[in-house]
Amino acid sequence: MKLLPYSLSIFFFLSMFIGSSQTNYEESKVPSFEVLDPLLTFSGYTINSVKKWEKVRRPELLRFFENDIYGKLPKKLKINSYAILEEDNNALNGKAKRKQVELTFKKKGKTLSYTILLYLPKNKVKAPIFLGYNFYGNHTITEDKAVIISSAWANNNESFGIENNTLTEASRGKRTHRWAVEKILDAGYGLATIYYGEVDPDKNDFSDGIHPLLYQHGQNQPKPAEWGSIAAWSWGMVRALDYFEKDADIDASKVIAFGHSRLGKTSLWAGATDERFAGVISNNSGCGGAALSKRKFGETIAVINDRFPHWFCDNFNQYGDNEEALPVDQHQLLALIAPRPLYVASAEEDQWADPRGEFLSSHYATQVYHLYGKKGIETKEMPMPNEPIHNTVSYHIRTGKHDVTDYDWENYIKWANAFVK
């Protein structure tokens, strides 16, 4: 059963199919568990310096997440070519420079292309940018008629006018509320977005998207330790960064990976695997993202792998209803981003994504940031809604549901101004 990008109400409805009694929303029912020390190696050696973190502990953690959770890229695959499909120096009523860039990849007679929509502040040389995927096509984030509609497969959505898995003009501008384009531009940043379905359609089918370009002869799906869709989407962000290094209008040293929900999981993994990202934002990323798996609160590993078997590598299945066997937890994923700035955000009504688990994960990751002399989430006391904590590791929980709002973007911009820009 496929699922549209989720809201809390949708998940409450779907919980009936898996047994609502299996989903825990009560702190009193969170199991007792050990918070794994990010600075203690698998062999029991304590890390007490940046050098030892970078040479010993970080690599072993990265390998585990790669082999047993997200899956590793089988081979390297670089950009074959890129083309400027369209550009306009007077977009958005003269406020921005718009550029639509197609990246193309070729391997073993197969080709994949995806398009980056760029809005850059006008008259600014080498702009810092936020890079993030969208769920229903680049044309949904703006009313701008010049933005190209993707021909890639899409989840059907009646309210967006999407039928037969095909994007149309009816969905233009349907997600403008999630992308504070003018606020971003006014703050001196650019925005780059990609329709994630162009990199890998969000369905349990590995015959399309980027995966087939890297299969061995006779292979038709990833091996147990090979990349699922989240790793594929992360790969697409990394390749976009490769392009940004060639674009004279962009400051490629100031690219912030942003993602919401499953794409927040994606931005975290992109930031962990490629240290060129200057900062990372996880918005309501939940299980397999910022939330601690061992809390078994809201969505769990068993549930996420059952509903979305293509997101993670097959090795991750061994930890379904078996979180206690995990030798890592998600705060250690966040720690892999250190010392670069990190922002984790939650929503009060989005209990499925476990806001407290996202907050605690940020707190426990802070231990690694301290090695670098950076401040993070220094307390286990959650802030009140709409009272953000801004440090190198930042956090807020806002009122409202599973979504991206202007409030979120206002805080991301303040944080980026202080710690990235």
The other form holds:
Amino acid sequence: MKLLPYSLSIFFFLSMFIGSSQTNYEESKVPSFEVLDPLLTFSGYTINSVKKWEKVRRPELLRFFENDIYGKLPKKLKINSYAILEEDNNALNGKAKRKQVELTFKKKGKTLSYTILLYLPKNKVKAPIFLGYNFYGNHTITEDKAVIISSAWANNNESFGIENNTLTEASRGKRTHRWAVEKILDAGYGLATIYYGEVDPDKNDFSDGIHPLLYQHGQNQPKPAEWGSIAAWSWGMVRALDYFEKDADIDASKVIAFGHSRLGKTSLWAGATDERFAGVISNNSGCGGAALSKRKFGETIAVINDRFPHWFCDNFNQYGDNEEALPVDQHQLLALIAPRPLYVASAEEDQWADPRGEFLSSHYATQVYHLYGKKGIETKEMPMPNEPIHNTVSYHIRTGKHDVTDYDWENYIKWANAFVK
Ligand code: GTR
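Mind sharing the form predicted in complex with beta-D-galactopyranuronic acid (GTR)? What's above is the form predicted on its own.
Next comes the full complex, and the chain you just saw is listed first.
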């Protein structure tokens, strides 16, 4: 009897090093798996029209992603009030109109606020905009001294001078390279950004952020099918869009959801759940974003749930090291964005995010765009680095690391000009 627990513990110890938890970066070791047909319903019925896609298949896929992957919102929660904290018609050396708008939500005696930083092209009546979260505060995306520093909890970052989970002047402008503000404005677009930690701090703690506002009596964490942090951040983008509909300077019918990495997973989910987003960009979103889960290349479901247990809903845990059991894959998430323009981008050195899996996903989602007569990623052959494919569904892999660069933005703007604007 004593031997059994001992051998079991050896087994668990060994399986940490061999088997599931080893990261695969070799194409030859990608398991063979079935590419699930976005146009075949769970009960085996083939969808052949837009009408059936929208009435039958799209809703059942959306429900699955809600219940088993990102988690659903327990209730609706609307903006309680908003306030223009600051405004300047001559920002960025006279190039832009800047606004900082705080949205406030109230429920059960609890309050949550977050601030949208807006730069709008000056001589445009109603501007199309890119909306995307930032990782370390609105003040990090620009040198502009007028941008308010958030008091929300932040991850420490030595190179940005962020200590004690507190944002200060030391981090101002530290992330300017990721935000091509001038290029965006020159092309006639506005930029809206929000510090994601104001909507939900990025830690495994469900007592803060937006979640507690929607708990039932006595509840202190989401139920297994209820929203994790990615769904909470997506919700924050959706509510920002509610505000844009009230702002006369913005063309709310032309809001493009943008996001990098975990925030690219977020922009995809926002675009899937709210069809008002006119376009969606996934920059290096990887596992749980654009990449196919069943390839198990780079980051896997087991690994992501282990490192970030708060990102997805608890139901998602059942697919860790058990991808075969998933009746969906991430190309079907992309398909939920059809027929709206979608841009998936990878980086050559970002193998953790599985560039090939991101590419194939945009290819397999294209089938649904065809129903609408739109073109996507028509080929199964991956393009060379820095050779973008631009259609309603676009894709590029650029040289370099996991990041957002001017090259990425130049392509997003070209695609937006052609397919969104
Ligand atoms: C990594 C995580 C990825 C990606 C990335 C990021 O640690 O494994 O899924 O989201 O963080 O958001 O920068």
